[in-house]
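A single chain, nothing else alongside it, follows as structure tokens in the form predicted on its own.
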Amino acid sequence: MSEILDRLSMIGIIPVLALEDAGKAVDVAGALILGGIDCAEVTFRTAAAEDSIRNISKAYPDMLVGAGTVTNTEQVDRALSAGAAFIVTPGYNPKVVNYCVEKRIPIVPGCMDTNSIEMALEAGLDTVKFFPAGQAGGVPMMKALAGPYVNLKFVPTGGVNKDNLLEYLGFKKVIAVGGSWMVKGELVNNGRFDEIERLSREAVEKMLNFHVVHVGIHNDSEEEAEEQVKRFCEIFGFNKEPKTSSTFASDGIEVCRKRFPGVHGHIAVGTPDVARAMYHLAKKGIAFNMDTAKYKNGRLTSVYLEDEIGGFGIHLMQE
């Protein structure tokens, strides 16, 4: 159970489908891969449910596919039978949460107070859908349900969109976010599915926000390093900012006291998760030194890519 949530923390985004015309939802599922997202949730709400999950499931079996707005036990076996991974409720309804725990059924319950968070937590979950997300209180509403439960973990659904995101899987217990902008029905009706696809990677995009931190500079000695910070801060009015193994002459200039990977120098680009970053860069053939990895409290906090670029090193770093 932990394994498909384990790998929905890692993708990051989950559209929600709401697929009137089953024939569709290959070239959804299509696009939203292309632009980066392998994983659908495809609501209940519509009688092309089942055969939308059946026909992407077929189509792309590595895709991460569930069923949302499950409300009722036969619609749990029908997404099953169809393919689905796991069972997405849209509120805590006790019968078919039971029904998915004794059959070892990843389920995300919808859950918006202590009540049902306590229902939750008694049948052996930790992670819960918060809904409807923006009516609800957004990311003020899930810190304060967080403070007494501090091993739950939501996924916020429901106002959920590109201009949010970041708000939301800025905090820590949030393993990933539900949304359907991405996949409106006006674009899936009217085949948009390079729009789709567009606003997919616009969305990983954005969720990934990788910037550059600072450019590093190897040295073989103290001394090479000291004089080099010298000649930063005498020409440019920076302030020297000493560190366990270089000098920051800057906030955007590291100067090393030693060779880190990279001929000339390394280059640190930020991200929010390093690990959800190494998840997507994977996908593009992306490549890490992981004897370069540094953790915090059990996070990957800074990896290091395989390849140098320019004859620099590239590592990635949690901001």
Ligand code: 3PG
Second form
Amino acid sequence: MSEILDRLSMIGIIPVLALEDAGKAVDVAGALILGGIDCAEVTFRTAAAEDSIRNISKAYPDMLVGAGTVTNTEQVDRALSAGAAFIVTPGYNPKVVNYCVEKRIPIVPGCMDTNSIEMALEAGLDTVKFFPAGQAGGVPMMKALAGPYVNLKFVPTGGVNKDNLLEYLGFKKVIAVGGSWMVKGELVNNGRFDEIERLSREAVEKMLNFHVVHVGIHNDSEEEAEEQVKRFCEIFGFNKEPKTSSTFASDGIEVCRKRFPGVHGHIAVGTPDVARAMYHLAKKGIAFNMDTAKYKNGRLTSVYLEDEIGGFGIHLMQE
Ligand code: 3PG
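Next block, the form predicted together with the named molecule, ref. the form predicted on its own:
Once more the chain from above appears, this time first in line as the rest of the complex follows.
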């Protein structure tokens, strides 16, 4: 995947904008950024697309802005000269795809069947937009399409919203979801930038889905730990589950036989994608201790925050 698509996969949500007035583009982009989404797909569905891309790129050079609903090469040129970093198309248009491939511009073409997917693979692409996702069969259809094409990744868009985004992102071949639910025309036209920010924040929170998974008690010896596990199990009838360096008393209490980061103990916070959570938390100034990072099949599954809270080490954990 290209660097641009890598970053889109960290952001996880791509707002799809159809702006009538390029004068509102910067306010919309600002609201998205405040809400935690630092990318946007500005669609050529309106005449204001090119100027909107230009205005956003100028005001927020760090925002990842792409052009959507691109249906010809002239629009590609206009989008690029306005500052677009990637191109999205509703369907598979060989002329547009080949043009972008030649220019080494990341392109995510709309595909909803095996024919268009094979054309995308033939063109050397590894990521397609599954569009219109909801109407084309949703997660089950996307999974079925993914079956034969083991390395193919998807950006489902169309009918995605806050209530089903986790279902889409839960499929590991999905790098990000796209959608317009946080940037609906009426919100933009009525200047409801506060609501765009709120809906964006809500979407990011839903996606990161932070929740407490377990509390860890740190010990200096195996005997101490064994004694504590025994008490939890005696008092509450919890199940005992031994692991490599700790024993769980129920799913929620990890009694460690040694010390992990955290003076008093640690708290594990679950999230579906640890790397994506790190990306979003880093924007809030949160630092991580990468010496504590754990990986499974090349995927980051656990890492401690640099700082403790109340004497507790805090680690993210893939759930
Ligand atoms: C698109 O062009 O990607 C879609 O119109 C976005 O779909 P949605 O409006 O259902 O989110």
